[in-house]
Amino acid sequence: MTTRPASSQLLIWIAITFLLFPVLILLGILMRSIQAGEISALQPWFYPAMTLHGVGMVGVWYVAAMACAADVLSRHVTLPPALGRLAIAGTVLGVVLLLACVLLGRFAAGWYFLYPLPLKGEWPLWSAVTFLLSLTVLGATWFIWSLGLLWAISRRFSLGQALGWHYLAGRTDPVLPPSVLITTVSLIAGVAALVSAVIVLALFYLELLTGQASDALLMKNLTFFFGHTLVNLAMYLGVAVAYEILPEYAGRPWKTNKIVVVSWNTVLLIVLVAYFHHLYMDFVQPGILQYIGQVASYASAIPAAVVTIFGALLLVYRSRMRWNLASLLFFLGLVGWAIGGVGAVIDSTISVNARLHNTLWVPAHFHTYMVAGLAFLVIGYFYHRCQEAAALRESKGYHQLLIVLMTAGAYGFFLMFYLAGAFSVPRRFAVYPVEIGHGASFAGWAALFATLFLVGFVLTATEVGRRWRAALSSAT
């Protein structure tokens, strides 16, 4: 087997990742622990825990979908060094600053840290400060990464050429990777994103210096255009890897075309007002922006997912398959994404979100295509790369049986959200009254579950760390 070096930048991003993850996991096998009423004691730590467990696994996998597409993007264009080195550093000082406001300043607004309650909450005022100070480090390093990125793009490619357009005239040259595209079209929607987190950040300060308060409505709009957008291009750049990476399994070529160019570039626009599904509950919100979100969420499945999942059944389909852990993680993850979306496509229908709004519903769908779909993705590239390094010998049967543990455990714990959620049992209840009794029964058996995957994980773990290692002796 010719064996490919892994980049030294790829190697510590897997570190960071294979270290936060668990701790993340075992924080929400905590939260539904405590509305078991298995550890009552701890109750108070229940909304910090929810604060760093949601920021920490939405900026992990943000951050491990983009180091897998920088590496992907690699083959094909020249990056700056100093680019990823920057990234790492700033993330870093991010995740400390962020474990500093919750472990020592129990600041618990939650991950979407919606307006004014991180202000108005009963932590320390510099606890606050340091949350908001946390999202600026990161988001000015991921905004820098991000252009960074869409420069080295363009060094080879033209903005149309990046987008495929020329393909549309008819013309192939220059050949574009899907990869490249989708990462393209990623990283453009991100800059907006981020942007309208500068925005954010930047009222927060100004009220803090002036005590110039904020309209709400906007804050909710431009946090939740921040949030559900950079979410859902994790997911993005996850697949931009299965693009360039399941084709060496198959032996076939997974090549762009019209109807690829067609799809990536209607999911630029329809990601950017897809997020007006949040808002549903705002009565005061413009009605025309509420059935933009229904009519956009709809429409976000068909070019994106619809296209690459059966392009990816096309391409499976009577090949030669080479299955192993890695490319059965990036079919199981491309699957994750496909379930994980239905979810979110039933939520986003007005009449139905009326009434599973504000249950467990909402984070059934996100846990869904976050872990089984973006979290299986990541790891299976990480095992691909450090295997390509390694050139380890497999073990077909072990490999099998981690793949079960953690589908079985991912999928047991989703159903217990999404069985509560039918059930209307609320999302952000640290303890359940009588009335609502039987979500405690769902969240034992989420925590079971949770702890199932989290078995699965830290043998898979160990099985990419053998690699790790290995591929560490001959990093680039």
Second form
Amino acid sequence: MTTRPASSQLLIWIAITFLLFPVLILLGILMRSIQAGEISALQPWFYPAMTLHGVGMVGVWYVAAMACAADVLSRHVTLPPALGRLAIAGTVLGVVLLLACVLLGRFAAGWYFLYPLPLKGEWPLWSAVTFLLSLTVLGATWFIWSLGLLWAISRRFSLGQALGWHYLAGRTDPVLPPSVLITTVSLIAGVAALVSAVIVLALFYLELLTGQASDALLMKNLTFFFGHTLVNLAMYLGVAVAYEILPEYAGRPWKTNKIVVVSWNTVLLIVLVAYFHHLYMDFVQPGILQYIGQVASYASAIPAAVVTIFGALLLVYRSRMRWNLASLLFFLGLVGWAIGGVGAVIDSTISVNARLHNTLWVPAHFHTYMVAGLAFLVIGYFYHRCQEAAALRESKGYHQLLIVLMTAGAYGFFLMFYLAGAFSVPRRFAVYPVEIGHGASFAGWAALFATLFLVGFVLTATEVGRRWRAALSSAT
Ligand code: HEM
Ligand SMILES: [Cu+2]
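Next up, can you give the form predicted in complex with protoporphyrin IX containing FE (HEM) of this protein, since the form predicted on its own came first?
Below: every chain and molecule of the assembly, starting with the one above.
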């Protein structure tokens, strides 16, 4: 078997991800256990834990997906090494600030820190300021990282070429790998999202310094433009990686064509307006935007998901697929994306949202495509790259067992969220009052399933880790 050395930057990202993920999972299990009524002494920690878990998970999987996409990109364009180093340093600094404000200051405004809550909570003002500083460092770092990657792409492809427009005119020269197309779309959306984050943060600082209050509706629009877009594009970056790697296991190419180009260009337009579905309950939001939100939410599912899922099925169908830990995780990752996506489309229907809004249905669907979607894709890529560099012997049966543990744990855990949501249990309740007392037993089962997932993940991380160690000695 031929080996290909891994980049030391990717190896650092793997270490960061695999250190933070289990800690953040433990916070999740802690929350479900408190909700089950098992450890009431820790109740005061529920909301700080929820905040750290939410921001931490979104951040970790976003940077991990960026790291994978950058690693794939480096096969096609030249990346400046200093860019990757800056991304690592800025992210670590942001995480340290985040840990400080939550663990020392008990900052607890939730992952999207909806205005004006950060300035009105029980926590000390310094912790809110530290939280905002943490997001500023992270946002600025990721902004530069995204622009830097776009710049690197632009040295080889013009913007039109990177978006595949020449395919629409019937030309296929220069050949555009789908991973570069999807990464370009994601990075452009990311730049837009991060600009919006900068405006939100600037308005928070303005209020801190001058007492000038902001318009709550404007702040909510900006916040969700940022949050919805960032989470979606993190998923797309993972999908870009699948487009690049799955063909290697299927022994068939997965090429850019007109349908792929039209789909991902449509995604770029639609992903920016779908966020209106987060404001259905805001009666002051102009009515027309609500309708745009529903239509765009439906429409965003078709090009990206349907085209990708069909593409992946065609790729695998009757191919001599080489199934190993990586290709299984890629395939299951796309499946998880699709299942969570269906949950999202259901919830983005206005008449349904009137019932499901802010029930546990919401964490149900996004955990499906974040854990069994994005995290699976990223872990698959991490394994793929380390194994490619280390070429250790693979134990098929044991790896299948790991997949079963993680999949069963994850879906059992999601199912408890979906069922609780369908039975009207609200999200973000530390303790369930008697009217929704049934929420507690769902929470107890969820904690058990999540523990099963954690066991599967730790064993999988050990398998990756053995190859990571071997890859380190030959890293470039
Ligand atoms: C097995 C792993 C995980 C467990 C056990 C877990 C558990 C939980 C729990 C119990 C909640 C609170 C639900 C509520 O009552 O509202 C929550 C919220 C959340 N989780 Fe996870 N989670 C996991 C993985 C992830 C991943 C991979 C991500 C994202 C990439 C994520 C992102 C979030 C976010 C954004 C929130 C919302 C926080 C808020 O409302 O401010 N989680 N999670
Ligand atoms: Cu959304």
